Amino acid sequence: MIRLRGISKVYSIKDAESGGMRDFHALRDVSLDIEDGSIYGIIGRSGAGKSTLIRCVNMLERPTSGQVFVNDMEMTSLSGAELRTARRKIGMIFQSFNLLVNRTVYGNIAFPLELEGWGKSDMRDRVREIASLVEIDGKLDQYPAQLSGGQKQRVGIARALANRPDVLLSDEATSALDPQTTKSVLRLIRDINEKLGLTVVLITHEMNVIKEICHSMAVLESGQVVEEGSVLNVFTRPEKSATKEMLSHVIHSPLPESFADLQFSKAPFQGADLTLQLSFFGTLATRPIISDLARKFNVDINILVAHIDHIRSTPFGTLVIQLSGEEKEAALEYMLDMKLKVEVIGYVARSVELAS
């Protein structure tokens, strides 16, 4: 397990107005628990402190205060040779690949093994094994300049895995890649996690990356964790405005343009339709909810927006509907009893009248 306890990082920077020095708090009292064998996503806007935080895990950045534990070893208490030994079990992949341009793919993957004094025969076997795992075994004699962005990142991943680490850190590893290549690299990271049992800590500014492969996540804002939990819980029950804003680009269920200027009332009134947004996941996403409502209650149902997606392998759906009829309040209670997430958008004059 990776445990962060009260991590703070303060830099002394030049103040643009006074010309003097001032403290900049990149991280403020961050505490996280990351389970062994999981893929943990840390997301935030630019400047939120993501890169600083992940570099504190392997002590490329030493925290100003707090403790970092990796596999029960307190990294913050190590120095010199002890820290170099501990880092061998922590691989890292980077946004900009950081490949050695004058070395072949083979030479890049072999580089950390050379530093550890591996024999040529064992090194050759290990490089071929890892190259096969990341599907670049046909590129071993090529140089980075001859590779695509996705291939370069696969070399970076292979190099990070060479020393058989327990932990893999990913610092915006897909942000320089096109969408199709990003999906391919994310599938590779997920496969590595499952095959090797590695703990993966992944930082990103893209909710789609979190949605694709992460088990748990934390939202970082101004150097602080503002929300954390399983990806499914955070996506379906976000609490903080920063989380909701980032999710809006992934789970987007806008009302039709014809409803944009309507004034919704929170209180019911005579002849009003009830407008709701429903969020459902898992087995609920496969149930015929609208058909159930139509059968059980005397209501008319108008579907305004319908969207279904997957968080990892779990289906997640969103519906925006309008209910008309005397039993619309009973239908609402029924949906709440089903443990659906229901947001009441409001009551509005009948859509059939508005359309006319």
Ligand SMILES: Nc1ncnc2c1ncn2[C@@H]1O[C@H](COP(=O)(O)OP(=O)(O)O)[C@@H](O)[C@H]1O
The other form holds:
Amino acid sequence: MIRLRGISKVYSIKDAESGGMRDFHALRDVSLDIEDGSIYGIIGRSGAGKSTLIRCVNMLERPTSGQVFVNDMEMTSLSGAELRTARRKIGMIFQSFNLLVNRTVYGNIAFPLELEGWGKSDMRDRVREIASLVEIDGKLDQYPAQLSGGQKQRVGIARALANRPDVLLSDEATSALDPQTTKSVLRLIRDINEKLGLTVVLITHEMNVIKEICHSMAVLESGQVVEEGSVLNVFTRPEKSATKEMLSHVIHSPLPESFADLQFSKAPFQGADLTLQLSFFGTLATRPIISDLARKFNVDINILVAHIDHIRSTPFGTLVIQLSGEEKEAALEYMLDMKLKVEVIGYVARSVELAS
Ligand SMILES: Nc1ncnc2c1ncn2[C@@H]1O[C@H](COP(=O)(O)OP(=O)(O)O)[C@@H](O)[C@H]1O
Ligand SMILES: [Mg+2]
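Please could you give me the other form, the form predicted in complex with the ligand, since above is the form predicted on its own?
Below, the chain from earlier opens the complete complex, with every other chain and molecule after it.
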């Protein structure tokens, strides 16, 4: 378990106007619990404080106040040698890979083992083992400059894992990679998480990364956690506008362009149809909902848009339907009572042709 308790980080920065120094709060009272063996994503815009936060986990950055616990060890209380020992159990990977350019792939992966004083033959076995896990074993004699971005990050991952850490920290590890390579590196991180059972904390500015591999997530904005929970919950019930904005890039807007010209009214009027957007996930299938409504209420249902995506491997869908008939408000009440996220788009005159 990784526990952050009331973490704040204040930098002293130069004030542009006065020329003097002033305090800048990069993190404000951040508290998070990260379950053992989970993949935890922290997302936020550039400058939100993500790198500062993840560096507080292994004390590359010391919080101004608050406590950090990794496996019940209070990192914030350690210093010097104790901290160096504790850090061995926390691997880290970076956007810019941070490989040693004068060393081969073998030399890069062996580096942390050399620092720990491993014997030559144990070291060779371990480097080969971990290189094969990340599928870079064919490149052990090459230098970083001879590798593609994806291969460099595989070396970075191998080096981070060499000491058998319990925790892997990833600071935008896929941000310098193309979409295809990003997918393969994310798949590798997911495999490692499953095979080795280590806890992964990753920070990113891309919702797609969260969607692909994370179990839980937090949204960081101006140094504060503004939203937190399971990825399914945050994706299906985002509360903050920052979250909704970031989600709009990964969850395709289900409203067809032809809707833009329509006058939706929030209030019902004579001869109007009720247009709704439903979000559902997991095993909650669409068909029972629709047939249920048709059976229970005197309504006609028209499906305008249906879209299904996946969060990790869980289906996540959006449906836009239009209800007409006497009991459409009763049907709406019924849906609100169920475990469904229902958003009223509005009432629109029935004669309007909506099909796009
Ligand atoms: N060492 C530092 N000194 C002063 N300000 C810093 C320092 N490190 C980061 N900052 C500031 O803190 C804020 C958060 O930075 P960072 O954690 O790198 O954000 P992110 O990784 O989300 O882009 C930024 O405004 C950045 O300029
Ligand atoms: Mg950063």
